[in-house]
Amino acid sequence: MQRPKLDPAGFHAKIPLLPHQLTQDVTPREDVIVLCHLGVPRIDATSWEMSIDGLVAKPARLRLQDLQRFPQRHVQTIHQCAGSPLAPQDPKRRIVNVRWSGVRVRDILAACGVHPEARYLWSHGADYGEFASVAVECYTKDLPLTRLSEDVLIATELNDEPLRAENGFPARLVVPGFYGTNSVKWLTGMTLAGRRADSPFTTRWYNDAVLDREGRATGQTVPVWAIAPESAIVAPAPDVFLSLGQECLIWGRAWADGGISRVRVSVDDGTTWREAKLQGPVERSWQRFSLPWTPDRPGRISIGALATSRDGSEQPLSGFRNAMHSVAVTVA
């Protein structure tokens, strides 16, 4: 396949929803996050193909009709942008919840025969160009083969409709529970390897510093893979007026790779915390939390929420991409 035209070329983003707008359990397709580091390739589906190579017994080249011969799978999952790789600790809360459809990566790799020394799957996109003054041949990410669970897909549909160009048409990788940077759009190939990829998006960006107990950098880094526990308040919306003594419902969304076990809410700037009611997970979707609250003092009040994942990890108050979300309201 020849290199496609990029339209638009260069960095392109569309972030349509703020936390208080996350009112629908499944995000409409037109409200899904679009973030492209190098541009949006315009690909002719009739000429599209992707390669499977590296540490496999039978390298392959697949077209759309080849993907359609495999069993089709579906997963409803959160999809979150990790934020800017140039400012990795800034909370962005770019989160949606959608349904992907496609073919399991495991099924495709099984047909190719993966060598036992393979440890990582590299995924390559059709986008190319320059990001942060660094020339990039193509967008490449990797993930450990141990992460290839039942729901890691080569997706061709979003919310039961064909992908649009901005969302990765004609086929993209989807890694539920991992930040969106790992779900490579406009797939052109996958490589099985014994080491991590040498793309700047794996070596230079999207790696977090490991901190010691005092919060100091140790000089080591970890890949930005699994989504950390996070929550966002949907209601009340920022800057609304509430009535003194009248009950309202604080509610929002909470999520993490592997799910959430509890959410606590504070209405006094973190002095005290109350346990919110938490709905159970549906597949890999976000979970709704809620807490009835009757304002008992007038003035400007900050409402915050903190989530805890099922593995015991806690959402931090500040300093990280998943830092606490809060909204300020006025009680009169």
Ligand SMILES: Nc1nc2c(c(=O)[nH]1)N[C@H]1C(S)=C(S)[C@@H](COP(=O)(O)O)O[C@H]1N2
Second form
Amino acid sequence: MQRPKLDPAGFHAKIPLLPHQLTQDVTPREDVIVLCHLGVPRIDATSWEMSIDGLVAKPARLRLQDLQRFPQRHVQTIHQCAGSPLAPQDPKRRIVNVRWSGVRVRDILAACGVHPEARYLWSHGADYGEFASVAVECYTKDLPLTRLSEDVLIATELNDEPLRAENGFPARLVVPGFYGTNSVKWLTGMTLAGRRADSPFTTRWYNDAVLDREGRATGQTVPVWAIAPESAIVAPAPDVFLSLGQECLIWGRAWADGGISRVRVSVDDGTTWREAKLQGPVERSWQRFSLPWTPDRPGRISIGALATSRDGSEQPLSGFRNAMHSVAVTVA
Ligand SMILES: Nc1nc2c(c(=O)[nH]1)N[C@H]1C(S)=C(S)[C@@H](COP(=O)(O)O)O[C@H]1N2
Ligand SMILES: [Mo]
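Now show me the form predicted in complex with the ligand; what you just gave was the form predicted alone.
Now the full complex is given, and it begins with the chain already shown.
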């Protein structure tokens, strides 16, 4: 396929919502984050096609009408950017919760006959150019085949409408529970392989240092795949005035790959913690947590929340991309 025009070309991002603005359970399409390392390819849907190759019995080329022959699936899920690959542990809180529709990658691969020695699925995007002074042939990511659960989709719709160009029109990968970086937009192809992909976005960036118990680097790395437990406070909003002795509701969103089992809230800088009420999840969505609170001392108060995932891992206080979110309010 000929390279599509990029408009704009180069890094392009829009992060429309801050945590206190995440008031809607499903984020409207116009408020969905946009994160493009290389630019926004403008693709003509009528000539779009993607390839499936590598360790398969029957390589394939698929057009949009071929995708439509597979059963249509939907998934409601958290969609989170892991942050800048140049400052990977800076908390950025680029999160939304949306509904994707499309076809299962599993169904497509079943029709191609995957060889038993295949271990990874590489996905390629139509974007190309330069990121952080590194020349990039195309945006490529990988994921382990064991992760191809039922809700890994080639999506053509976001919130029941066609994708916007910035979000991957006409077709993109969606890996619910994995950080957004893995969900390759503007798909041009997928390759079945026995090893990880050697793209700058799989080797040079998006690998976290593994630390030992004392927090020292071990020299090992892990790919930025599964979303770590995290929570964000929606209300109260930062810097609001609250009345002494008057009850208010602290509430927010919490999420992790595999779901959250508890959220604790502190209003005294972590000296004491109280258990919040936790809902959900609905499918792979974020979960709502809430705790009624009656401010009992005047002054500046910081509210913090920490989530624990169902597999028992805890959101850290600081130092990591999923570090605690806190909100300072004034009680008068
Ligand atoms: N082809 C391609 N896919 C991509 C990217 C990209 O730059 N190129 N950015 C990734 C990153 S870092 C994120 S967070 C998500 C963002 O998806 P969105 O812009 O639809 O919200 O897309 C991912 N898929
Ligand atoms: Mo991202």
